[in-house]
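We begin with a single chain expressed as structure tokens, specifically the form predicted alone.
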Amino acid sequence: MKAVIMAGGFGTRMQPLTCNIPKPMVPLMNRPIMLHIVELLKKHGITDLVMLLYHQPSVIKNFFRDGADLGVRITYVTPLEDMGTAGAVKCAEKYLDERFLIISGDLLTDFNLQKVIDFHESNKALATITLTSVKDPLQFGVVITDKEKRITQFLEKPGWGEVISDTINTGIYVLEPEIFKFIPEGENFDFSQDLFPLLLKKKSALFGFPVKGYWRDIGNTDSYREAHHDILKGKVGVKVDEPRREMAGVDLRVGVDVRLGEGTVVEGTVVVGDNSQIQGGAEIKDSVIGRNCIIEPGAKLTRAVVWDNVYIKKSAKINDCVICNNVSVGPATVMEEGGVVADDTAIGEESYIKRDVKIWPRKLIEAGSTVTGNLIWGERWKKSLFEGEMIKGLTNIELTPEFVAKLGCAYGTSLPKGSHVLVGRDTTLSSRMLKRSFLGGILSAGVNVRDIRMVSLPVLRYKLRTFGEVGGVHFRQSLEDPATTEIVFLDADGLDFSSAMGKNIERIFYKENFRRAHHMEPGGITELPQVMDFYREGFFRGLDQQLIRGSKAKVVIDFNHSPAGQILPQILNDLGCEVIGLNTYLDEQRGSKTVDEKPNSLQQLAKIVMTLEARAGFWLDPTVEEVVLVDETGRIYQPEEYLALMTTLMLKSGARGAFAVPVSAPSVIEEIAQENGSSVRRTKSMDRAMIEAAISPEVVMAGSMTGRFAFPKFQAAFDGMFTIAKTIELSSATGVPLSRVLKEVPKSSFLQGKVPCVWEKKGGIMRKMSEDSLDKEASFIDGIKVSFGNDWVLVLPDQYQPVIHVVAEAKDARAAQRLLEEYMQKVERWKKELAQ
């Protein structure tokens, strides 16, 4: 007699386990799945057999090869296509010519089939059903039959007001070869839906035969983990490979070259695959430990089951989980009840994986993760939401619509009941997407929001310096990946989120402490559509109007895209001002230029501005806050030729007091200060430390490395807007080009450069710039800063990027070049001393 095995499945309910094999291959007590069928069929004396194969088939024959060495012999049969259940045993027909049995490759039964046999036999069947009863009928198929055993009904996975019986079909047929001729050629066919139905309905000699025993369908990762346990409880007999060792009151059993270190505390039934390292102090029970496994000491499993080649550092904790192969789980990681990490994945040391949670293959989870929810797409979580005062992700992939609205829920929950928050976006299609979902996140912790809708940044802060919320949210696009959204949180003042309160918003998310507003208290969405009208009339009132009228200035402003280009126009052009506006119109599918684009913009733009005669051009970010200074000439400003410009305007014009700039900007800001009776404030490279110190009545202007301003007078945040109008009024002040301004600005020669290095060398690097400015003049406000006179260099840790920043500034061009390099090849060095 032959036999049939289905084993042409995608498993999906299965995923993750099955995203690198198909299910019949997915290993149970160490072993595929269908080999313990083959070994099934094998001892009821069936040992032709056919395998039906479809979803990677070259796993399976690689594996089972012709079946000789299991004492078998096999024949595969690949359908070109899906062709349903009995539709792809018909592509197998011309090998079944006489009665043969069907079973699935993804089973776990010790069913006696030869019962089945004979009962089909002696009742001269043409198809018979092997039945069983299960507590659970409802994602079955139910078969009712009569007296003699004859089918009368089915029921096809029914709800349980439909449940008539406990009786399911196990997938388990014996068939005679006549059953082709009612099959249909090169079509979708089902067993249970079109065959079985119609073989009823012709009234054809069609059998139920309940069998008792053990039956499980592996369908899903929980079914899976069920069959591990009821396999350790002796629930149902399977071969295991590796053989017993004796060790009183526990079923121990070991494969070659197995080392089991001293002190290794082993309960229950344990296996361990060949070539596996269980260290002293190691604690294992009812597990299942693949090949090629280490278990540092101090590692706890209980009821885990491990694939091949995993290494579990020490004192990890897993209880219930399926680790699967290539993994490595981190010293002190913690993995709760229901847990899969697929093939490839690394998790840090301390992490937390909390219940039920899949994580995909190929993962990488950072040291200190919690996490919360399975990880499908994207390849890392990070174990802290915040970059800053952002949160950033790839766009439907790390930030879904799902994971914006449990971060909704966090922020809520960290706001009072009741109150309200300012939430705007740019005018990508994606922003609005995740806006909305976030803001249902919001409402449900009884917060009500206040939606500007489309609307830039600087807008959105100086709102928020007013009155009425409690903070604010914006949504926009990423300037260096247009796949990226940043969801930029701002406090009540405007200022940027310090730490403290996104380590607040990241404690509730990964605690899942929630508060849910009672039914009759949710919040509520209102608009505020005079903000704009608001935000001109503090533009006007922060700038000298008339002296900007009467220069009638000709300006060229590239708008990127952004909702500047809806308002900036009009308020120039209500100064007296020609405006000549590029990329003003928003394009809700396209969203603002990238990166890349920058330099060839910035050439358009110093072109137009030459030839229309321009007083100056204005590349302004899609953020609204970065600006590109292009003088009359054409010339392109850097950051700090910029920054050192309109320190150099401000102080023409007659503005006194301090100029903030960060750690990192030139000396010659204080050159230009300091001749003119005003000082500087060297802050950290942070945005909100800058805008901190903006905040003081003191300080005229803040000035960043990055061509962003702000001016106090207006608002004590970036803004690229009114940084634009500022400038157009200071060269009013002036009364000559802005080259001619830039010509009396001190002149010396400031390079940047940087050092790739990885997070966890950032700290070493510092301690050795450290130790190696001891003997030097340095300051800490922002890295270290070494001064040598009049010259100096800086060593900073970027605050996002694997990244040490050095900068150097020196009188001389060749005595800067020799600094920055000199301290560039001492960090290159101290990156090999640490990997030592």
Given for the second form:
Amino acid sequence: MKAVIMAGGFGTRMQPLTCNIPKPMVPLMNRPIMLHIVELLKKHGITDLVMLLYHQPSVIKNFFRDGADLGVRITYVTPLEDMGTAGAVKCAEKYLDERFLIISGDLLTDFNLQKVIDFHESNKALATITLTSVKDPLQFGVVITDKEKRITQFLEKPGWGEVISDTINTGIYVLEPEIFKFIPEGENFDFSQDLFPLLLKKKSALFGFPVKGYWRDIGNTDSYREAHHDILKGKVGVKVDEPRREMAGVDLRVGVDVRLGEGTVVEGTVVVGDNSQIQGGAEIKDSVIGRNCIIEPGAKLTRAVVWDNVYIKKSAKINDCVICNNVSVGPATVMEEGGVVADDTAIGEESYIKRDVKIWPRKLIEAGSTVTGNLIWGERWKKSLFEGEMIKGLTNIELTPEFVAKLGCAYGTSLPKGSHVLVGRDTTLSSRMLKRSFLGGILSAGVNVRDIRMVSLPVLRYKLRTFGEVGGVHFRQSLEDPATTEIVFLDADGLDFSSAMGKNIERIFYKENFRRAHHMEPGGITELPQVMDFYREGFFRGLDQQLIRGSKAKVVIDFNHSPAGQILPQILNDLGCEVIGLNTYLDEQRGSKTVDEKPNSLQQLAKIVMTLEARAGFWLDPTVEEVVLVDETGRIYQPEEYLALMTTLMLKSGARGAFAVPVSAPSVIEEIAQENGSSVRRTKSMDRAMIEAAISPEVVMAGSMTGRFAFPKFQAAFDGMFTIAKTIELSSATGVPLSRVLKEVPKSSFLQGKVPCVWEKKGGIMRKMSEDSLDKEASFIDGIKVSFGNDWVLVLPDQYQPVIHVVAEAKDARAAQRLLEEYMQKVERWKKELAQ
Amino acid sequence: MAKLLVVDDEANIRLLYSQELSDEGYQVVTAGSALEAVEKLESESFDLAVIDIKLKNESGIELLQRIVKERHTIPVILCTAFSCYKDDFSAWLADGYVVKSSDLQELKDEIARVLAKRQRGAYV
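Could you output the structure for the form predicted together with its partner chain, given that the previous block was the form predicted alone?
After this comes the whole thing, all chains and molecules, with the earlier chain placed first.
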């Protein structure tokens, strides 16, 4: 008698356990599931086996080879395409010239197969289906038989109303070779859907034989875990390779070269694979541990299934989870029941993996993370959602609609019930999709939304300064990576979120401590069609309109397909300017331009400015905050040059007060300001710090080192549209070309560099820098800035990247270069010292 | 002590607001019309103005626009019996919007909020 083992499935429902291996090879008690089937067949005297493979056949062939080691003879058959269950068996027809048994390669059963074969023979059946009774027959094929056990009816996956029996098809069949007459060649043909109904119709000798015993289809990860529980409880007997070790009250099976540390607590049934170490003080209960694993002291495993090469560090707690190959679990990590961690994943210390979370292969979970949802795509699970004022992630991969809906719910929960928030987005379809999901979440918390749809961030900020909303959110695609969505959170005054505000939302998000509105009280969505008119009014009030009108300026603006293209040309035309707009149309399909395209766009812009003899050219970034200036000669300004120019222009046009600039800005700003009786307020480089400074009554302008400006007379926020208008106004006031104004700006050499530095060393580097600066004149507003007379150098750790910035300024270019190099080398040296 | 200007065409409302807000520790000056309000704004300095939108034949929103245009640095709270003006974008120039009620707590809270914001330097 021969047997066919069906081992061709993809194991899709078993993912992520089956991401790297075929389902029949998934280990059950440290042995492939299919090996238990081979043992069962052998036990009943069936040693001539045909294995039907399809998905990753080599993995199975490499393990079983010709079967000689196991005392069986194996023939492999690999159909070239998916033929269905019966169709696949048809491919093995030439090996099946006598009665044969079919069994699935991913079953766990202890059925007495001989009884089935005997029944089949005594009834002279053409086909016998092995039946069993289950509590929940809904997910299986129900089979009805008459008194003689002849099959009378099939019900495939019935509803409860259709259930007239709890007897199901187990996927174990005994067949005569004549069966192949009923299976067409080269066609997709299934046993339960095609062949058996056909035999029933033709009134062939089709029987069903009910068998008592253990039977489980290991079809998904829950069933996989439950199969282990059943084995460990003794509900089903399977062969375990590891020999039993004597220990009172414990069923302990231990492989070769296993080290059990002193003080290890073992309870229930525990299996430990070859060459694994359980260090003293670990507690293991009802668990299976694979080969080459290390479990450190204080770790606590209950009902855990651990595969090979797994490192579980101190005090980690794992409850009813599966951990696949090559995984490291950080110290004090907690994994709730139902969790699955697939191959090649590293979980950082003190992480918290919530119930039923599945982490797919090759992921990195940052230390201190709380993982609340399945991590399938993307590489990292970040411990904090917010990066400053925003949350960013890969569109539809990290930031999926369901993730964002939950985020909206957390944000809504943080706000008073019945309050209003203002929400807008950029031109892209991705932003629209995610924004809509987010709105659902907010509404579910009983918070209302004023949707101003496609709008630039400065306009949204402007509206927020008035009454009515408790906060604002803007969706946009990242400039650095168009596949990334950025969700910018603003407070009630239109300012960027502070870190405390972000933390509050994170707490609610991770604890899932959501406020769900009563079904009669969800929030509502309204629109504010007049927002643009309001913005335009304020815009005009903030400018000297007469002056601009009189100058009849001609300017070229690259709008980068941003929403600004819909409003700024009209505003400037109304002010008597001639605007040559580039990329003004909105293209939802195309999305915004990327950083890579910027240099080309700037060159193009410079050319057009010169050709048209325009007064200036402006490159407006898609976020409508940042501007790059091109003067009438076609010169493209560096951000620090634009900052110095604007300061000069403001002072020339009579503005007096304070200028807010970051610590890293050139000191020529002070020089220019002091000459004109004004002052400079140095701030941290974070946007919020600059804008907070801009709110102070004496500040007339805040300027960043990225080409972003805020003019508090209009609004204390970075606004690229207003920056363009203000530049035109100021240049009109001075009446001289921009290139001439720049010539008046005191010259200095300003250089910037970056040193890569891992997060863990950033603090150490800054300590070394502060020790190094003890006897020097230093300021500590943001990073450490050391002055040498008029020259200075700044060492500043990046907020979000593993990078240390070094900035140097000196009157003399060579001195600046020397300073920059000296301090970059120092940072490199400190990095090495810290590594020792 | 913060000094408030209350602009309302109803004498009884002026009296009520004056008494209630004085009890809160504010110095209160009232005006019965936009014209009177402008005169007072030109001659005295205030920390905040509370303006009714319907002022007989005048409009409180126009008064608000005038205050903003003439670059007064005082914040304005619109106080009205109608909530519909919340959708009028001219009204958004205000720093607060309160629908009139017999319970003055909301107005008092709004005044405190806007003054605190002013103290943080949110007005130029």
